[in-house]
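Next up is one chain by itself, shown in structure tokens, the form predicted alone.
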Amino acid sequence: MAYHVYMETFGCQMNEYDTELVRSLLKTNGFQMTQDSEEAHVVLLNTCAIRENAHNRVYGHLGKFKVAKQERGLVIGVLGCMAQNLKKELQETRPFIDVLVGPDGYRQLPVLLTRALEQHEKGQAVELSEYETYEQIVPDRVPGVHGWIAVMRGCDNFCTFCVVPYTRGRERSREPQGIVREAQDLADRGYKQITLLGQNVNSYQADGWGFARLIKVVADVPGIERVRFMSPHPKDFPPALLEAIADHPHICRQIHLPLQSGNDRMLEMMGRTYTRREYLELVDVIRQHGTIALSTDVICGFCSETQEEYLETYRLLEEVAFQSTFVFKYSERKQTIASRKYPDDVSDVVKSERVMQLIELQKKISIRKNQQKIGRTVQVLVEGHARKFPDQWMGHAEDNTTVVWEKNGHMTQPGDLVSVLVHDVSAGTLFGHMAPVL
């Protein structure tokens, strides 16, 4: 009998990539994937442990599937970072979970599920590995335009607020030849854009290759039009990578450069290993290489953050004028250094106020920057139909801004690179029409 598996994914692009690995492993071992949870014998939730909201969403879904388990004997598995970081809590508070598998244990999943289905045996694989990179496993991808490739796993930075080193282990880089083969496979399947993933891609090191060499070789793969990467760390941004971004026509001139705070005391408490001045100096160096769009992450309300310290972050965002900023309330995570050393003493009300103020600031900056594009032509990778308007196409410009434009009978297909003349904007979207071909 072929067992049907329904799977949901929460969190970051790395989790999306891991879900592709899990689907591949399950299919190779005779399982069938389904989009209908009602016909599934197994439900798997691939989880994120970065923020409280992600936890709450998973708990809500577990409650829903608990009922299905009682009614028809559904097997429930929790995968990923929550399984790794909260295994004891999940076992004690959600005893109906049958299988717990951390990010390094996916190879064991087919056997654990078979035992749960046929012998009603609970199981787990939550050991961290120093070596697992899932080399030789071809991800089971959904057809599309954009594919992810994990070039490394784990993290050695140990930022005090972050749980990743405890859920994904220490840094280890994949062999470059395997990454390039995977990029070629994506190109052969019609994918046009690749994002190279790692907790800190700057640290990539394998067989004498650094990340700058790797990304250039991936960008040289025939058929690949755009290459992006997530995410670098400001502490060790290699000049060779900036040169590659500036010079290679297929590497997007866009960098996501996490900040977290604009105050030196906060940065030191967070374990970020750079100062406000050093971050701004890096921004200056980046901008010496021409027009490169910058985005960032910011945490509001980290332990003991004062109003003046928060305002330093506000002023830094004003000064740098990022294309976009992802703003989060500090959320204490179990096992992190911050949870052991610092009290989470900024009220939720204050955190929320600061988040909203930064969001409003970034909205004004983004609108101002996007307005400068009105009347200009941008190159867009077509991704599909606009969600709200089927008579429009949607894609992204090189700086990763969303672009929407009228179809107007043009023979355009997902994966095409087209020129769009911008005539209107919002904070997050450019609106336009196909530029005439001269």
The other form holds:
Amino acid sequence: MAYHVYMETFGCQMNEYDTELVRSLLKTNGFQMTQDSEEAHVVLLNTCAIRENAHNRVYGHLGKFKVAKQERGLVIGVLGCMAQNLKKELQETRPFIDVLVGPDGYRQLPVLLTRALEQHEKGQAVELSEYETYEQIVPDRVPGVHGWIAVMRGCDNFCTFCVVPYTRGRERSREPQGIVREAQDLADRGYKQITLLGQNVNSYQADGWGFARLIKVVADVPGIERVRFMSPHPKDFPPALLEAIADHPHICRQIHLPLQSGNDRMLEMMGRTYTRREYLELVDVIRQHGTIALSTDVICGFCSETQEEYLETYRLLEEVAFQSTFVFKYSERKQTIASRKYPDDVSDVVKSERVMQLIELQKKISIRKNQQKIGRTVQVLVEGHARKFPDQWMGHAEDNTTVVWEKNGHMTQPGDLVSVLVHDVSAGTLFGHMAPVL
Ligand code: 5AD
Ligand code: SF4
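So the form predicted alone is up there; where is the form predicted together with 5'-deoxyadenosine (5AD)?
Complete assembly follows, chain above in first position.
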């Protein structure tokens, strides 16, 4: 009988993709995946380490499965960034974990699980690799219209606040041929949209290909309607990539461009290697290429950030008017340069206040920008039924805003590209009805 594996994923899109790789590795080695943790022999948590609240969520879930293990002898595995970064602490404080596997160790997982199941042996694979890109492993995809493809792994930027270079190791790009094959395979299986993933896609470099060439070739794959990517670093945005976004009909006119702070002293301490002015100049250059939706990430309350320095971020958000902003409270991470060099000295209350103010500001900006779309038609890739309203469809516009509209008996299916006339908006969603075909 095949062992049944139940898996949960926390964190970023790269982790979602890694879960697809792990599922594929397990299935080809005779394991069976299950959606029901009650009938599982193995529970795997694919974890994230980027902020403290990511840790806390994983600890909560581990507590739940510890009880299940006492009752019926479950094997528990912790995968991903926390396994890599906190292996010692996890072994000491949660001795019920059987298997620990970091982001470069997934090929060893089937053997480690078999040993844990059959010989009750604990195991771990937490070596980082300079070469592992999981070439030749075909991800076991989540059915739908949208697929992820990791084009590179790791990060060499060492922004001082960030744990990723320690959990995911050195930057390495995948061979373009394998990526294009994966895109063709997605198209053959009916997927319509691809997001190319990397911690810093601008530094993609393999076989003489840069990222701009790669994304154009992926966007040319017949059947693929939309290609997105995440994330570029503002410091070395290639002009050829901007031209590709402006010119290629299948590359979405949308860029997620992490800012982190609008203040030069903070940017310097964060090791971001650009200034406020250089970031704003890049935004100008992007906007000279037509309407391209911008979104960003910011951190509030980084070490010694003053009110005036925080306000520079506030004003930059007002000035640029991003389509959306992900706002994070600074969370000190073990091993990082910031944790060794700078005290985490902005109080939690102040961090939270700043986060809330930026979220409020962004909400107003998003509503204002969305209101400009009322009465206009947007092109939407149909993804499925709206979660809360089964008589409505849900999808995303090219700028990545969520769109919800009445089904009204049209012959629409997931995967179709349709025109929706917008009649109402909120900060995160456009509401509309199908535009008449002219
Ligand atoms: N604390 C808070 N936010 C962080 N991010 C990365 N590391 C930290 C940290 N230690 C945020 C950055 C990054 C996003 C993915 O997560 O804004 O762009
Ligand atoms: Fe972290 Fe900076 Fe690398 Fe992004 S670019 S993963 S923030 S070190």
